[in-house]
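Just one chain follows, in the form predicted alone, and it is written as structure tokens.
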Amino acid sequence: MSNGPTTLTLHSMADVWDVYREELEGVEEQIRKNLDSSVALVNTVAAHILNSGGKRVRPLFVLLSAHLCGYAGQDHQALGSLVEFIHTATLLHDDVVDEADLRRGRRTASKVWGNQISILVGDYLYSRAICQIVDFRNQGINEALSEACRKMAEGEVLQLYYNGNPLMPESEYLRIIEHKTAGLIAASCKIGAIVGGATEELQEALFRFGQRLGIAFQLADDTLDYTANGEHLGKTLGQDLRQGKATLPLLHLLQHCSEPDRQLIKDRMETRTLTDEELRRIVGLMQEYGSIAYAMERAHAFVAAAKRDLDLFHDNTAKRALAIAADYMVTRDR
């Protein structure tokens, strides 16, 4: 498949998954092929999370960006699988740091096998990805993904620094998610452009597209933590507050609510405790003060800016798919 029939009209994310299904299956095959440690437990732990129902959004952006730039080979599938390895490594590490019980509705690897195994398997996936990426002998790809890995580590440390701090500035919150989430999505888009032979200008346009989209994705995800159906989301609602994390809906609420309510939230952030009744009260306050709406307005603004980054590209199926995927990032319910 190149970039799909140029006359094809896509209407929904389901259409996008369908049109690129064959190539995404190629990504899955590469994932299975690359998961070949001689230590069986490494493969078992990695497969536990790799097979837990992830959408493969980052590999999809590699595929779409490559096609947008005219690519017609198969290296983008291998690159997509390696991006997913890096992403999975971050999830294994994050679940340890967050002491999370559930990931996508299943017990986290750290709860099944313990923190040490989870961290080491995450390290294995990182190193496996880097070893495979080097084989492409492309300095641009090496730089994009190594920079993304650096940013993710810095973002995690920055988040820990502000953990439990209700006075974190919104600018620092955005800086954290730009590093932790947006960095790898931006790199996914850029390496698709690189393998597609795009000019530096177009590479940077797709990098900005991915960066803005990654920020929007995390803004929406942080809002879902207070508004989603818990079973659909695959984790306990209010988990960010229980872990002392001040995300945008909470930061907005803290700026507008009464002092007694502000003190309640601060206390819960410090003690890492939150009853269901208190969560319902806080969500009600978020609705009352427009905190949910504010966070989603910010997310939609980032999506709109990301879609403008696509203006440099000719219309084709891949461009339409990227625009639909951009909207999906803030309209999903899980």
The other form holds:
Number of protein chains: 2
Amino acid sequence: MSNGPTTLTLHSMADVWDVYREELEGVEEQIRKNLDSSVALVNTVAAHILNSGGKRVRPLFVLLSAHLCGYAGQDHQALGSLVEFIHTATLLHDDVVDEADLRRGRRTASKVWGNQISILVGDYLYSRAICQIVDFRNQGINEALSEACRKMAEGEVLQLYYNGNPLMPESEYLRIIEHKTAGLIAASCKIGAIVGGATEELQEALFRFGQRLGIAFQLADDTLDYTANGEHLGKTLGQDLRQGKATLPLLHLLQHCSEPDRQLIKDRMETRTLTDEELRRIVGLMQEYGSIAYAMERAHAFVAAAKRDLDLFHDNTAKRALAIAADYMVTRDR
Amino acid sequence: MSNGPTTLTLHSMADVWDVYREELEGVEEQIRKNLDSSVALVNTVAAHILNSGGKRVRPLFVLLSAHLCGYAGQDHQALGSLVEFIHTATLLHDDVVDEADLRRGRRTASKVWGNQISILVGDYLYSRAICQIVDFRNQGINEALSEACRKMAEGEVLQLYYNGNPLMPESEYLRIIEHKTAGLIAASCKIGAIVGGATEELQEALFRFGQRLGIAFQLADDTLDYTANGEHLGKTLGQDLRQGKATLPLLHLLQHCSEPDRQLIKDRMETRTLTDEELRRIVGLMQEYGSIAYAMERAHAFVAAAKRDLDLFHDNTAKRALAIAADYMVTRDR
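Switching from the form predicted alone: structure of the form predicted in complex with a further copy of the same chain?
Let's see the whole complex now, leading with the same chain.
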């Protein structure tokens, strides 16, 4: 897609995927090209997770942000692929940390090849991405991505620290998701702005846009863990609670439910056991006390604020696509 | 220590530690300063392994290489601390991958805090180091370190790939240790050369020096696993074999011993079980067939070649220290 002077009319996310299909193909091409380790097993394991149907949301934000800032070159596709490599590295480590069986409906790499391979291929993907990022010789990009990686690791440790603790304050929950999820999405948007030659002010606006969107995305994702259609989601429902992970709907419920119900939840967080019937009961309570609605309202508020961050930019196809993508982040099934 | 025109007489590694004590203190200072995560648990876990008595060999090579190239500034201390951060990150992941109980005589972080924390704090230390490295805005340093990290991850995967396989060719063994161990030591030397303003030719000479030294170090370390005084080593002997890991002394023995002995070793590699008596028998065979001597001869040959890489440099204190440190890498207990 060439982002010329014509502003296209986009109505839905399907339109966005359609208009940017060719560019996203370019990202796929780069991803394949980068799977070039001389150690064949590295490529096999990395391909398993990279080809498991991820939506390439982060590369899309790199592309759209670059276009929003008037970029007409090709580097954004390679940069998008590198962001996806980093994201994939974190998924490989997350699956080990969470002892997950399924991701996007497929067995996780850790279940197929074992934890050791998942840890090491994660390390490889991450360091492979850093190698190529530094080849761009762009200080802003180096800083944005390394900072995002640092924040992700901190967010994950913080999450683990609070694991099994039903008394985690909501502010700490927000800090965790800002670190572990929003940081890389914010960096993706900022990198697009940098490569597009945007001023620092506009770079920061797109960074904030991505940060708010990332928080909204994780809020919605955490809520989906209680409400989604399990089969469609490609993983088991109620996983967060089973792993002792308190997310916003649960924190809200814990503040509003009866003492016996609170005890039940605390007990389940501690023992990391949960029957389907208990899960149904808890989801029912979340509906009753408005916990689901509360979490989704917060998500939508972050999306609305994110969209306002785009006010600094002129209207064009990329801006409309970013606004649609922003809504998509909290409405998609996953 | 100021590396002025006077060339000091150094006789032993003790002299080297002594002469560069102040500079190494500067490295420690930087290590402490960099343990500044807002997530307290990150600092606790990182400090556990960073303060467990590591010799700071890699930072020493950064310092000595910088001095060899006439460096008179202070950045080499910070760079040394960042190399140590990266090294520590790999140790945290290695301990999870190897399911190790002890490192340097202390319980591993994975045994104290669990695998999840070790994986994530490893990720943190690595990304924290990258953040600071890019702040130096030096392309050569960025490339040297990211490349070393990529190679380390590849080497670890390759090692895992060959795990339990007694038929691994010696060339693949050398490829593994060149990747997993020598890469970061080579990068340490090169970084010292870069910060010292050396020509590309001299940078490459120090890179090769470090690479050969790194290979020699790992060869000696792998041999120590069969011959060291267990208590002094701070870990259990015969661990490599117990983990199904073939190293050079074992590969040599497998090529020379009798068929029944070969079967015993293959069986032990496969089942990952080994009694103390069997270990004693295997070490005895290694002595008998010259396997220990063979591996150590290779190590010493790499050290000799490494020292010849220093021929391009003028004689000074740092050069003498590097030569002593080179010998130390294959003679120290660990």
